[in-house]
Each structure stands twice: as C-alpha cells, then as structure tokens.
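A single chain comes next, written as structure tokens; it is the form predicted on its own.
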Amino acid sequence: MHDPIVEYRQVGLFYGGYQALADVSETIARGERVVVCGPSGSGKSSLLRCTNGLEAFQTGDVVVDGTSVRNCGNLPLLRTKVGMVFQQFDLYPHMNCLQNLTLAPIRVLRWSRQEAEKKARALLDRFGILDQANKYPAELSGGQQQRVAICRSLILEPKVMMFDEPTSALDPEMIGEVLQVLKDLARDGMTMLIVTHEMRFAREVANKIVFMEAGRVVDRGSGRSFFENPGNPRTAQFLKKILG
C-alpha cells in the first residue's frame, strides 16, 4: 500500500490476563477512510486508544507518520498529529467553546492567542455552530458539543482523525449532523478512522471496512465488497444483525 500514514505492526494489548488486542497488524494509508466494527468487547475502542498512546500496549508497535508511538518522546505533540473524538465529548466544563478550541493550539504549539482565536471562528462558522462560541458546554445540544469537540482536534491540522463511536451518546435527531459532519471531512480528503455501529453511514463513506472480535482483525473489505461478499461467516452474520 502507499504512502501510509498509521502502521499497526503485531500490537499485543493486556490488561492483567486478559487480551484486548492479539497481534493486530493493520495499515492506513493517506486520505483513506477506514471504519472499525465489530461487537462489544471486540478491541475497537483499545485500538483506536493505542494509536495516540492514550493505552501502553505490551507487545509490537504503532507508526504514525513515520513516529514509533512506543518509543515517542514527546506523546503531547504525537497527539497534535492524530484527533482524538470521543462519544461522550469530553470537553472542559469551566470553558467555553472558544477556550476549549484554543487551549491546546496555545499550550502545545505555542500559537498567540489572536492566531489560535482566529482559526477557532472559522472553524465553528464552518460547522456551525459560531454563535455558540462564548457558550459553555452544558449550554449546548449533545450535537453541538460533539460539533465543538470535532472542531477543537481539527484545530491542530491534524494528519489523521479518529472518532470512537461519535454519534453514540446523541439524541436519534442529532446523529444525522454530526454524521454530515464526518461526510464533509471525507470529502476535503481527511484521514479518518472510525469505530461505529452506523453501518449505513460506513458504507457511504467508507473506502475500507475492517471487522473484528475478540482482539483479532478477523475481515477486512473495500466499502461495497465488504457488505456484498463478506468473506468470513462471522462478518456476515454480524452485518445481518445490525442491518436487518
């Protein structure tokens, strides 16, 4: 494959005895839109954790960009490079929506405050949600703060976007817009990887499909292939329950 951007090579994750994660090897390459499904307990969340260090895996090694995530020295700025969106947000409460946008670009990257300020506007104009600036979290829709929490890892122009599962905790009437959201990413060409069970979306979006039980990538397709020919009976039989 080439030029990619994320490398799994045999990562191995425990906890205590028990294996999340058995010897994943995995490659994403620049600009692809790969989406992560499986059920519960599968090692999505676990992998999509190890990719920014979030998670210390035990055994073989993550490459982001051409950075060893296991022999990084610098994990703060690692993380500039990969967004990380979270189902339940995640944002500060003592901050407003500006504030929680230009903390990092000010601490991490040392940007002034009217640059930082300056990219944060124009990225909640592009969502949105611009007149939700001097806002609190808790004065916002869950979609809105999921809009706030996409836009303030987009802030640090990252290189790959990983969203775990960013419409679960939402209202069935805002999950339509943070998954437009994610379709106007995928067409500027963003790098994403994406853990969730909206398999309708993933195969709009999607140009790879990976599908996994028990810490093992056990199938993997193109995003029509995977949901037309399945090629493991484990896939088939996941796709038939959630699609119906």
Given for the second form:
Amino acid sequence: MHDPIVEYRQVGLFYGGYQALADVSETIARGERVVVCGPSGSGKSSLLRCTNGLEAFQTGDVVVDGTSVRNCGNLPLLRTKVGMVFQQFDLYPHMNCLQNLTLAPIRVLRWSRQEAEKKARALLDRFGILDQANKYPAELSGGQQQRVAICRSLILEPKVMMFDEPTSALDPEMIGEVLQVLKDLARDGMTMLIVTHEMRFAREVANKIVFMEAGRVVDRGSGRSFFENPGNPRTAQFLKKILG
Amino acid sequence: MHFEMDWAVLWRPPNGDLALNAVFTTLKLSLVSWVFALILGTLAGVARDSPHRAVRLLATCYVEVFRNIPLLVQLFFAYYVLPRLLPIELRRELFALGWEAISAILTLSLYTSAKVAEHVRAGANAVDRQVRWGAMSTGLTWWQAQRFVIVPLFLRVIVPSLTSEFVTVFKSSSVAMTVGVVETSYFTQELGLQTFHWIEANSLGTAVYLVCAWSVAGLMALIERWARVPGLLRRGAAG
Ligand SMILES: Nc1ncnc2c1ncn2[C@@H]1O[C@H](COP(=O)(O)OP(=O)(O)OP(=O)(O)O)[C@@H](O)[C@H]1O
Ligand SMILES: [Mg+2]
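Now that you have shown the form predicted on its own, what about the form predicted in complex with the partner chain?
Below, the chain from earlier opens the complete complex, with every other chain and molecule after it.
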C-alpha cells in the first residue's frame, strides 16, 4: 500500500469565514476503493473538489500522482488524471453523447477527432449505450446519463475516478445499473473515491471507508470492520440511521 | 395645409433615392451596432463572472455606466464632448470620416452591449455551476469551458431576450437624427417639413420600422428553433 495516487495532507478549506474542511489527511493507494460517507454538509463534495483543484483550499496540500495541486503549473492536465462524476446534470445539454465525450480529448489532449470518436464509441459500447451516441442528454434516462458522464471521464484514462453521490438523483430502478458500472470498474482495478449513501454497495466494494463530520475525518476502517464494529459512537449512530 | 394625399411624393425624384439611402443608413447603423453590441456584451457579461476580482469590477462598472445613462445623453457626449478632448487635427479628421454616423454607432453599440451583458449574465446564472465543474474537471481551462460549453449553452437560453434588444436597436437608431445623420426618421421629418405631406412621410417611417421589427422577430424565431436544445424545455418543466 505504498503506492499513493492521492494524498491529502492536512487540507483546510474555508468558504469566506466558514471552515468546510479542517485538517483532512488521507491516502488513497493505487487500486484502492475508498468510500466517503457522512451527514449532509460534512464536506464530502468539497473534499472531492479540492482533489483536482476545482476548489482552492487555503491550507495543506493534495498530491495527485506525485504532483502537488497547490503548486501545480498545469491544473488542466492534472484534472485529466482525476475523473469526476457528479450527482446529476453535469453533461453538456447542447451536445450529443459523442460530442460530450470527445470535447476534452480533442481540446485538452489534442487527439484527432477521428481518434477521439473511435475511442468514445468503444467506451459507449462497453457500457451498453452505443445506440445512444447521437442523442442529447435530456433524451436519455438518468441512468444512461450517468453512464455517459462516467464514459466522459474514462475516455481521458484517469488514474483515479471520483464519484459524488452518483446515484442519489436517480429513480430507484436506475440505481442498480449505475452501481453495476461502478462494480465493473472496481473489478477492473480502477482506483476510486466514492461518496455514497448506498451502504450495501459500500460494504461490497470498498477497501476503506472514511466517515466525515463537520469538515473532519472522524472515523475510518476497512470495509468489513467499519460496519461490524464501528469504533466511533457517531459512526455507529450514523450507520444505524442510514441502514435503518 | 394639404388635405389631398399624394403618395407619389415618396418616390418622385429625387425623393425615392433619398428615401432608399435613408432606409439603408438605418439598416447600416442598426446592424453594425448590433454586431458590436453582441460581441462586447457577451465579453462583458462573461467577465462579470470571471474568477478575477479586478476583471469582475471593471465589467460591472462598464455595464452600470452604459446601461444607466440615457442613450441621447451618451450620443451628445460622444458627438459634442469627445472630439473636444482631442487635438484639433484629429478632430478634423474625425469629422471628415463622418463622426455623426460613427458616434451614433459607437453609442448604440455600447448602450446595447450593456443590456446584452445583463441578459448574458442572467443566462450564465441559469446554467448550473455543476456543468462548469463538469467541464473543468475534464481538464478544460476556464476559458475553454466558457467557449465550448457555457457560452453556447446560455446563448441558446437567452435568444428570446436578445430578440427584443435587437428590435430595440432599430428603434433606437433614430436618435442618430439628432446629430444630423440622415436616416429614416431624419428623412421623413425633412420630407414632411418640405412638402407638408406629413401623413405620407410618417407612414413610410412607420412601415420601415415595422418591417425591420418583423424581420428580426422572424429571423430570431428561426434561430430559436435551430438552437433549441432538444429536451431542455421539457426537462425544465419537469424539474
Ligand atoms: N460555494 C460554497 N460557498 C459557501 N459555503 C459552501 C459552498 N459549498 C459548500 N458550502 C458549505 O460547506 C459545507 C460542506 O459542503 P459540502 O457540499 O462539501 O458537504 P457535503 O458533505 O457534500 O454535503 P451533502 O451530503 O449535502 O452533499 C456545507 O455546510 C455547505 O453549506
Ligand atoms: Mg455533497
């Protein structure tokens, strides 16, 4: 486990005077699958956005694949190494699926259109949505949209994929299909950081579970031990509420 | 007073040519100003959302100044005051170039661009910041995200409000007559004064502005249909 892809070093983030993250230190090793959970407002999304510098944290540092985010001379390039999928609605609504996938490879990585489209089709095919290639996001189901969003990140061949509650905006019948995609990625060895409230899924997939509260990591554990004997009473309380 | 109508007064030489020239001048003033207003307004509107504080402040000042001073005041300032700030040779040069029309285009462009900037900004705020995060998380720079995602997307959202600004440019271009540009309003007033055929002259003016407005509305309706994001309205209604 000495092959870190992402290292958080005492990250502190303020929104104006409000401290959203305090002293977060965590390491994600290659091939590791980390699930982040915690109550609303605990800073999970903020932490994800700090990882690729979308949010400019004030203290500490994040190191991605050996590069410091704070002192990064080329954030755009660093961001291509960190795939990011949000809750919903982050596809470009005025572009069809193929265009959604090929924009960044063409503009950031300077691939030829031909090359980008070939790769995009292959990915869409792999996730069973090749027939949707020329449709616009709003013409797709929520589950299909999320799969396209995942493909849009994967096409850049990221070192790590981050998911911010990828299923919480979906109708129940579509949650399964998206979780299946995550499981497939996990099986293929993708390094992942996942914010989710799907605890059964977390238990199945995660090597490590991190529990956040009020901007701090207050508990962590390997997948199984975390659920079976949560060390922290707050964790136990949260799990009880969520698992019912 | 003449009570007898004489529509031929509109095309009897040399009035016909003069009328055509005047209408052409209205079109020229309006279209050129509109193009500048679109470019400047989009830039200013986007800049109001810039990550750099100084750029934001500058853009806000620009918009607030040009939007809140009456068009006529701006035109008088540009036409009468600005040249006085210049050396005499340069001033002569300006008037030789046709400062009347240029100052009218300048003010119309700036005034309209400030209003366009406001629509652009409203449109930008309507675009979910998740979309920008999504774009930037794939490695697009802030400018690339604006250029390929944010701007095209919200232009599609704001086409309807731009339509009414476009029509307003044609109407507003008539202020150019106050500094002596012979455009449609100038011509119809002049014709009325000389021939006392006020009804005929003003009918011409009315018709020209109406045709312009309708053409713009038709054109924008086409663009709106072409630029509509499939399913966007449906999703808006559902969400
Ligand atoms: N742009 C912002 N400006 C000011 N405060 C913010 C901003 N974004 C988030 N916050 C605040 O920071 C805290 C952490 O927010 P964050 O979105 O990271 O929490 P979260 O754990 O993802 O919550 P949720 O489960 O609801 O998504 C919250 O209190 C939130 O109100
Ligand atoms: Mg969140």
